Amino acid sequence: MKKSYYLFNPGRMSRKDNTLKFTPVDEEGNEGVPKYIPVESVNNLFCFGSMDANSSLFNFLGKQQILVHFFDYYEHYTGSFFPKDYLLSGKVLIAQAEHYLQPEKRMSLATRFVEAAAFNMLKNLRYYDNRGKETGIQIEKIESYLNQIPFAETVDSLMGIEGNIRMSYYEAFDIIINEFEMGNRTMQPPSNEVNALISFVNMLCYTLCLDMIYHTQLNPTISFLHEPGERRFSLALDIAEVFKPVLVDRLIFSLLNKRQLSDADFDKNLQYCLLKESGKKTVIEAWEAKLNETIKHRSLKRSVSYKHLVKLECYKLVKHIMGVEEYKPFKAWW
């Protein structure tokens, strides 16, 4: 079964016949026991140390169809390595390109993404509310804010009410969590350890949702909610809109209340507030174990992962721009 590996040290990668060669290199350059990984075995490689490598090797990685993600010091997604198409489609293509130029059917698109966003925002708040962490306030405002989107006319606008519900919803975390306090929300960079979490919780699941379009006919670059830009997968920031309550938040709120990180596993400084590598490790466990839980599904009538949920969205995406069947967007139902 492939996987994801998550590289913390520096060193150098490298091509062995046909197998990865990872060789750690320490402060000081001394190179370290060279440990090798299966190529059939890995499913994406997430960099967070600086590593080493020549064309060779990602010539041999995109034949394999593997992703490499790369980070920088301070936990921010800087890019991808993004091996060619592999499932070519210009029917697809050309569909999902109408469905963003064509006002009504983008926005038609784009306000689902909310909807089922906001839904399970509001899911995760009534489950607290019922085990006496008043949320009632949250849950009202969001619910108000839900009643604009049917009056709002562009995208833009769209973004300015999902902008308020999430900031109602941030709100409401101070309340759940137990220890750490979040305050307001900071990104660049996160000011303490309840949005240093946030930061690099959606940064993970932003690259999952983006493994998983990758693996479709679905070009990463043309999206409904977000605006497409210059050099970056905006579809895979609307799917992950959907999936960050249910994988994102839940995940933080268990982490922090059930005390499986503390103060020990954060850098802080006066500037910012980063996860230490003790920290990252135990949430990228954590989020491994979360993407390999299993929920049964009531369509297929079968038991499905929530890894495998996030890949049936682009299907069920794809279908709905060819017109094979409408866009229902992932609610959670437990």
Second form
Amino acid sequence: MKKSYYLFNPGRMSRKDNTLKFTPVDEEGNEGVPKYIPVESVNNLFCFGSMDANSSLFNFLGKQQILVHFFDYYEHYTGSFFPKDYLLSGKVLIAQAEHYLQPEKRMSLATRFVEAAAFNMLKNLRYYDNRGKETGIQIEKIESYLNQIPFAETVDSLMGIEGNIRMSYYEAFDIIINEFEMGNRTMQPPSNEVNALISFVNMLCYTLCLDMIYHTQLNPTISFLHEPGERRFSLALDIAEVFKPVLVDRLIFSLLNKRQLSDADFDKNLQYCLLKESGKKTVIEAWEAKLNETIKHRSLKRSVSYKHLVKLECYKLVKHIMGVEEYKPFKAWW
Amino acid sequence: MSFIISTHINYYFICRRKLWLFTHGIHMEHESDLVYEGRMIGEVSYTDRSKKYTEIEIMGSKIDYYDPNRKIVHEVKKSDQMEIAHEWQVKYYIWLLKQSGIEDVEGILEYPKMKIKKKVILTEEDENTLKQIVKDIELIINQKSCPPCIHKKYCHSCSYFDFCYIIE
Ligand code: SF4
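For comparison with the form predicted on its own, please write out the form predicted in complex with its partner chain.
Starting with the chain above, the whole complex follows.
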């Protein structure tokens, strides 16, 4: 089984035959005991600490189709090493671009993303509403915004509706989360624990979507809801929209309500709030556990992991784009 | 210029949808594992004979084991589950060789895992059938829409299973 490796400590990564060798290096430049990672076990690498590497390492990673994601000191995603696309298809690329260029085709896809995201948000809110957390007001608001979708004529106005839905949804976070307060959603920099957590896990979700896109014929820069090239690989943002409520938000609720994270896991300052390394490790462990969790899939009739659900979403998009079958986005059915 | 290659012939017998997807560049990630495994079987089973064989490419089709002295094409497969497809693939190789002036070639289909070998020859009737098959393949791959899912037992071992069966 391939897995993700998260590198927190500074050090040097190099190629040693068919393994990766990681040599930790401390602040004085002293080398620690190297660790060896068989390359077949690596799905991707996340670099949080500073990493020294040379081009032969990247040539090797590229051949093995391993993506590397980089983050700065403040946990911001800064970019990815994205090896040469190995599943290229000119026909899929042209069809994908066509779905962006033709307004009706683009709107049709963009609408599906927003509706599925809202559906999955409502699912979360109803779950808590049934358990005595009163989120009825937010549910109603979101439902009324949903009714506006058929009247949206442009992707911009759709984005506006999406923004309103998300705002109402975030309002419910203070009702759902017991210990911490979120207040307004602030992103850069996050102002409190809940915001810090949302930013961090959203970013994990984004990289997950990017990884899955990489292993299909889809081009990550041509998106439908988000404006292509606006920032990052915008198709990953489109797909993440659908999965955030199920993967990110549920994880945050459970981490906080089960007190798996405490004040001590955050680094708080007047200006910002960030996860400390202890906090990041707890979150990543929970995130990995979530991705490997399986559910019985309705149409495949077998168990699939949450992670695989994202890949399946990419297949559905390829099918839609190629005119094989209309895209039915993932909606939490349980 | 793109040729009809032996993979097309193979897929034509297995599933037309697979043929269409393949020619539209929709390849599955773990297909490459299968290719790899196939190659491993080849390498492991034929290390001693590798010198005798020539790897040749005619019109886009790659023949891994061709014995030019005895004029025999060897094709090594993992399992005999899709024997018809394998047979026509070998017949196609023989036909391609014939078109490039090499006559009287025979084929041997081998399943080392099962220790089975099978002789394959190309008859005149086969040649006519192949002509028809190539025409059919061209029609299928040029059609605008993807052929429907075959819903056969074979789907479960097909690398496109998730792709074909995922609905929502
Ligand atoms: S899963 Fe079935 S229908 Fe789909 S390509 Fe494979 S054999 Fe054909």
